[in-house]
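Coming up is one lone chain in structure tokens, specifically the form predicted alone.
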Amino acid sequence: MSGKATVISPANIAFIKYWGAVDFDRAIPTNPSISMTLDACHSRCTAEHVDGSGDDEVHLAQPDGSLTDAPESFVRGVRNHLDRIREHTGRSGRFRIATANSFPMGAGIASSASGFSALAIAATRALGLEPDEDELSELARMSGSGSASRSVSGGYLEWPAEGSGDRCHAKVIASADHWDLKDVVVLADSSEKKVSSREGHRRAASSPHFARRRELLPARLDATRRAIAERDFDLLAPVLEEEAIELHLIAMSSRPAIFYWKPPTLAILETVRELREAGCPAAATMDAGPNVHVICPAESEEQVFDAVSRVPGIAGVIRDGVGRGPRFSDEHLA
């Protein structure tokens, strides 16, 4: 049997973050965490399925549409997880995949979430079978990458979901409808970080100020998710700049210490205070990375995105905001 299928899947952005695990093998968090899901970052992956043996094909797509060899530890990490795939299935073949990225891959802004997801779902329907969402999730879990198992749906999610126990997956608690939250992203520095989330979530619990941070987050949830339901942006925003400064502030504890931060990553930061202090409701959030993501009503977006411009030293800036999920596509890469 062979099959094909192209996937688009977002990335999403965390307003309470995953940071540190109690299985890294498995990705099992150490806390919950709330995201919004992107649209304009993601990824797309086409996955082929053939009969027989061999090495899975793992290729990236290119802007003119030709397909290069991907790094090895890119390849690794892909057959890993079609490995898993395999044995949650109980189907044996190999796969060729295509993958591509709509923004920068590696620099802190999800691509681990968007590319892993894109995955499962890909190889998933490929063998045609067509999981729902709780077992997408944790698929998409499967492969390492935590936040993966956030972008299977859109809207606003929260993972682990209250009572899924040993299976972590993620559950929407509200849809892209619910809120139109935009995300002005700002590209401090656009490449490859030199030290990658999954090392991150490991130096996590070194910082002498992780468990601190772990007694705060009840609060937190409860503030984030009482503010995603009554779209309560004031409520939001502190909680926002909360996680995102004590997330960078444990890695920048840990043992050995991460400075993900770039010079003008604290220029975004001051630029985004000065836009709440004139009135622009905004808040900044970043992942495991140098980038800033200004989290604002729709309203708000034409204003954040011309004082954020013009900040000295930027690699760029991406517009986006809540988006649907993943979707399906006819346009292969392979």
Ligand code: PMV
Given for the second form:
Amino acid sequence: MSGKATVISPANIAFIKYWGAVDFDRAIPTNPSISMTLDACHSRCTAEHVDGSGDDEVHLAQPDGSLTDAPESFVRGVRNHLDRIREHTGRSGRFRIATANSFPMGAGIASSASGFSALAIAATRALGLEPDEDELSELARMSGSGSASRSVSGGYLEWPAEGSGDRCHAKVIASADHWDLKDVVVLADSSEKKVSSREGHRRAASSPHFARRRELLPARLDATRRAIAERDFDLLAPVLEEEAIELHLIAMSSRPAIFYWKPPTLAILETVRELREAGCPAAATMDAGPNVHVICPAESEEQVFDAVSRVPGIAGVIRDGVGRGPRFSDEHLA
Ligand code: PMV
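Got the form predicted alone; could you also share the form predicted in complex with the named molecule?
Time for the whole complex; same chain goes first.
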């Protein structure tokens, strides 16, 4: 028997960051994180399940529709995740996978989050299964990319919301309709980053700032939950920037140190500060990369886009915003 499914699954941007883990392989985080699911930044994945033995086939789909071989490390990550899915579902057989991103891979836009959530959803559907969102979140997390657990639903999510060990999954705390926030993603550099976030999680506890961050987090988590519930951008904005700077403070002071910033990163952060001083609500956040996500209410998106587009040296701007989560598609990649 064979089954085929295609899923479009979005990236997400963390307001409260996942940085540091108690179990690196299973991605059990040190602290809860809160994110907004994106829309324009997504991965499309076609999974076809076929009976029989042999290696899973993994291809990258190009814009012209052709399929190319994926890099070896990418193939390894996908096959490992498919092994976990086979183990979890008790099913055998192999998969043919084709995948494509709407944005540059490995550049600090959560390509692993959208990629692994798309893979988990497409592979289980190709097996004829329909796991609920909690189980999909756990399966996506088991890829080793914890943030993938927050890409299986739309709106605003907290992870872990409940459950421990392998039942550690994300939960929606507000829908996409609840608050129309935008994310203007400014690419400071679109090349692949040199130190993976997996390695960043491993080094985090070696920073002298890691323990202090854990003391500060409960108040920030509360403020973020409240800001989302009450659609209070003034409450959210300072938390967003504190979180982004602290993630990079910890990375830069880890042993060995990790520097994700590039020269345009600082110029973008300054532009966001100037916008705010001029009365435009906007706040910057960053994941493990040089790019800056400018979060703002829908009314200020145009002004933010105009200002950041003029920053010298940037590699591009992507207009995104809160999204409704993964969806199935009949447009298969292979
Ligand atoms: O999911 P990972 O292992 O790629 O880690 C993601 C870490 C950050 O993007 C920096 C923060 C987050 O919570 O998404």
